[in-house]
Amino acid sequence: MDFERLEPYEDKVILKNVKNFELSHIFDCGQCFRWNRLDNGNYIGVAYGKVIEVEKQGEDVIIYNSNEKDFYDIWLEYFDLNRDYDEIKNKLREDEILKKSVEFGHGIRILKQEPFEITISFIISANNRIPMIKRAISRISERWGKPLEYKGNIYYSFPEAEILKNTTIEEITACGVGFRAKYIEDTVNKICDSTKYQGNFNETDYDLRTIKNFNDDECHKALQKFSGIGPKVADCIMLFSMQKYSAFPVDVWVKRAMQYFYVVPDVSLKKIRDFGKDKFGELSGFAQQYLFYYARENNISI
């Protein structure tokens, strides 16, 4: 584990001597859209039907609005705290070019997020800006999610697929998703149609639990059968919710970083992805996050 011990309290838990855990690195590295920075530097977010606030004090991490049971049931895995990130970083630092990015984003951890929410979120993300993405996801949650109270404020969980299936494309469009509404409608219908009643499911091409268990290449192909999901969005879903760490999403910042450090400027996105996967192997997703964060925060251009 990347922490020494847990101190549980009634309404919070404290993780002592946590390694490789910086709030801005984790929540601002492009992998999530439900987290927001507060004026005091803490971050507040919603995941798995819970709202929590996270604070860093020295080497300790405090998770408010939580308890020992929730930590071991949800947050231990969500924050990937069973993984030794020092081992990952030491391997990636063997690449002298990547070493600078690893050291810059030393506190990044890849979150283990809920696949349906991440699938819809990254469909919304295509050719979109982060403030617009977050606003659209927030509106969808406020309209169809469950209310969650914390410190006198109301937050909302992300709605389940069955709830969104009963909406209209006009209602989805009104949440600010633009042309992506038709993709969301089609994806939700396919996911729901792949699921039987009483919680059982058919092993179809559109059941996310089945797709998650595919090998990495099959998973990447299966996700692209959904409307609005191309190679980059499929890689994001794989990496941020399906624990497929060979995924290498290539967005504008990763493209710039790869062209700046590794390849010539006219290389295609597919060749950049293939180069990254070949170079970094099973650690490609971790390398991608360090490169993305370094490139964006330093405004790398070519």
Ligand code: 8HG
Second form
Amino acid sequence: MDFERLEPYEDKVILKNVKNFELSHIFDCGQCFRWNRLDNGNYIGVAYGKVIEVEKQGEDVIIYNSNEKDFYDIWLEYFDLNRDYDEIKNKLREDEILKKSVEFGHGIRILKQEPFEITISFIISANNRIPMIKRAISRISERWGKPLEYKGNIYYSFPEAEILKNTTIEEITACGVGFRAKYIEDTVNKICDSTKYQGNFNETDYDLRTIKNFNDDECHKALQKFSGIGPKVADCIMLFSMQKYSAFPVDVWVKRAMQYFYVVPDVSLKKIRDFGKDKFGELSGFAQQYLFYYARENNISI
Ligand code: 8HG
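Provide the structure of the form predicted in complex with 2'-deoxy-8-oxoguanosine (8HG), given the form predicted alone shown above.
The next block holds the full complex; its first chain is the one shown before.
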């Protein structure tokens, strides 16, 4: 566990002596799109139908607009606080080359996000830039999500699949997702049709809860049955919302990082994925995140 104890209050909780928790590392390392930094360095974000503000004060972390129940029901797992990141970092640091990236992003934690939101978000991420991805997801939420008030401002939850099912391709396109609208529509339809069979033996591979229970390789394959999901996007979905830590998403930054640090020749993304998974094994997903953050923040080139 990476914190000592919880101090609950009426409308906030304080986590005392938190290890391996840096707001900018967690929220700007590429895994999430719904967190925004305030001028004072705090972050406000929406997840699991709630809006919270997070502040780091010394070694403590304060979660505003929350309480003890929500912390144990949602945020403890969301922030992966039961995991000891020192253990992961120590193992990864045995690789002399990875040391630099691990030290640079020492406060990264892999968030446990919602599978449906992350599936749609990473379909939008394909061949796209992070500010554009964030804008599109924010527009989809404003249009179809539930309003949540905090300090006089309105935030919006990410809409349920059933709600997005009743939209048109034109409406989704208008949120700024471009050619990906048809993939979103098709994926939403498949997910909604599959959940009709919840509890029966008729369940299809399109039910995200079922897919989440598959082993890592089956999960990676099952996700690619949706349209708009290739190996890279499937790796991101399984890593950021299904706790499959052997995933190794290779985008241009991770490719560059692997070439820069490991002198991998200019080969296919698939070869780099195999190389990474082979090297980092069960910790591939974590290694990938330290590499992605290092490469992008330092704008490395090869
Ligand atoms: O966390 C991420 N890892 C990898 N490998 N790729 C990512 C992450 N987050 C993210 O948005 N991407 C993709 O990188 C989306 C987009 O194609 C590009 C933005 O730099």
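Owing to the predicted nature of the structure, the values given are computational and were not obtained by experimental measurement. Positions refer to the first chain, counted from 1. Rigid core here is just the name for the largest C-alpha set that superposes within 1.5 Å across the two forms.
A displacement of less than 2 angstroms separates the C-alpha positions of residue 58 between these two forms, with the rigid core held in common.
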